[in-house]
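There is one chain below, alone, in structure tokens, taken in the form predicted on its own.
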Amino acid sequence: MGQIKVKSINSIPLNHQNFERFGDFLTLEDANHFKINGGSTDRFHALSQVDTSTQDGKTIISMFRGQAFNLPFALKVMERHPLGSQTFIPLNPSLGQRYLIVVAPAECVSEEDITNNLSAFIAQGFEGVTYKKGVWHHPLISLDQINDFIVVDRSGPGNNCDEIPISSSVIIDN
């Protein structure tokens, strides 16, 4: 009988440097900001750019509600959006509201290639991300409790969602 091989990936805190190859890290810390509306509002300007124009795509805004998962988490599928970037902005900024980000570079072409190049990040409820066009990522993984997100992405002609099932055993942990 063959042995089942389990690959374990430890997640790390999210920051600009460790996420930049996959997209933009959205946070107010050290962001370009200035006062507007007569000084009553701080505008945190241009935290990310959304790229959706390929094949006449249009930028849309949706809300997602992510059901709660716990760590360790078994990876089942990875997806990518080849025609547009995708931004996730949590609406639950309370301390302790976390979500898991699992990504692989856009140039990966197979399940084995993806699982050999995975990175996992723990994001807080006040941090967002924009996945670059084509970056492989797991669908939304809210941790510990249900979380709501504003999602900015592409709508339009063409196939903008590729999926690869993960048949090998890959576990994401703290």
Contents of the next structure:
Number of protein chains: 2
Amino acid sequence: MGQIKVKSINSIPLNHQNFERFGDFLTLEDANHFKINGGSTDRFHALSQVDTSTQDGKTIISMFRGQAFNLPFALKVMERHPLGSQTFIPLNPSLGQRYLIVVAPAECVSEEDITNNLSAFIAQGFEGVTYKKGVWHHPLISLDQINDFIVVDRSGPGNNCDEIPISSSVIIDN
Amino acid sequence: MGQIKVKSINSIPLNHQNFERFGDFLTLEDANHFKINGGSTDRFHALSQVDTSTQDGKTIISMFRGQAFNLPFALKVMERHPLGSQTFIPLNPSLGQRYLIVVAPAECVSEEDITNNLSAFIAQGFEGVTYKKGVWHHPLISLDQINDFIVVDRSGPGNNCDEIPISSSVIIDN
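Starting from the form predicted on its own shown above, please give the structure in the form predicted together with a further copy of the same chain.
Let us now look at the entire complex, which starts with that chain.
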């Protein structure tokens, strides 16, 4: 009988340093902020860049409502957007809900390459992420409950989604 | 003795038709939505366009925390961004907070022109707005309580803010 190989991956802390190679980590902590509008508004400035202009792309704003998943989570598929960045910002951060982020570097070219180079993060409350153009990521994984996200990404000509099904057993946990 | 002239303006319903000349009205009601990610995510697609590429502008995502105002509200200043659109989306729509929107067409060239062509709207819950490039608007007016907004606008070279102080007495109410 052959052995079933299971790869287990635990999340690592979500911070600027750990997420840098994958894109922007959006947080209010340590954000550059200043008063505008005669002092009545605090602007937490440029938490993320948006990169959608390749091949005449435009930026659009959408809302994603993600069904709930639980940990441990079995990886199903990884995808990437070769023509633009994609930003996720939780709506209702006051509810403090969590979501799971699983990424692999844009340089990966195969399933094996991806599963050998995975990083997992758990975001909570306001914390958002921008995936750089081409960075592999699992589609949205809300944890515990349905969760809504503001998504800023690219609309335009060309194929902007590559997918690789994950056939091996990869389990992500806390 | 001279008479003090006071202009009073009441809000009108916020919907696609009434807001069309000023920009996009972001709402989940009647939005184009469809399943993605193998059915686990509902995408409410392209609720708004973003227009920031004039003069090498880039799109950035920020968070605005607006102090609370009450109705009736006395207009203080109107501003516009001649080089790009600006989108406001309330964070924490589940709290159902309100904010006041006061706009005038981009064609206006003077204070008198603006105050003769004002429209006011009250947004609630998820409802967001995108001001088109050049549309006059009052800076953020959260109502009742402090409120947080995701803001998508332009970063780049050039002067992207015109302001006109409102010296006449203009009062906005429900």
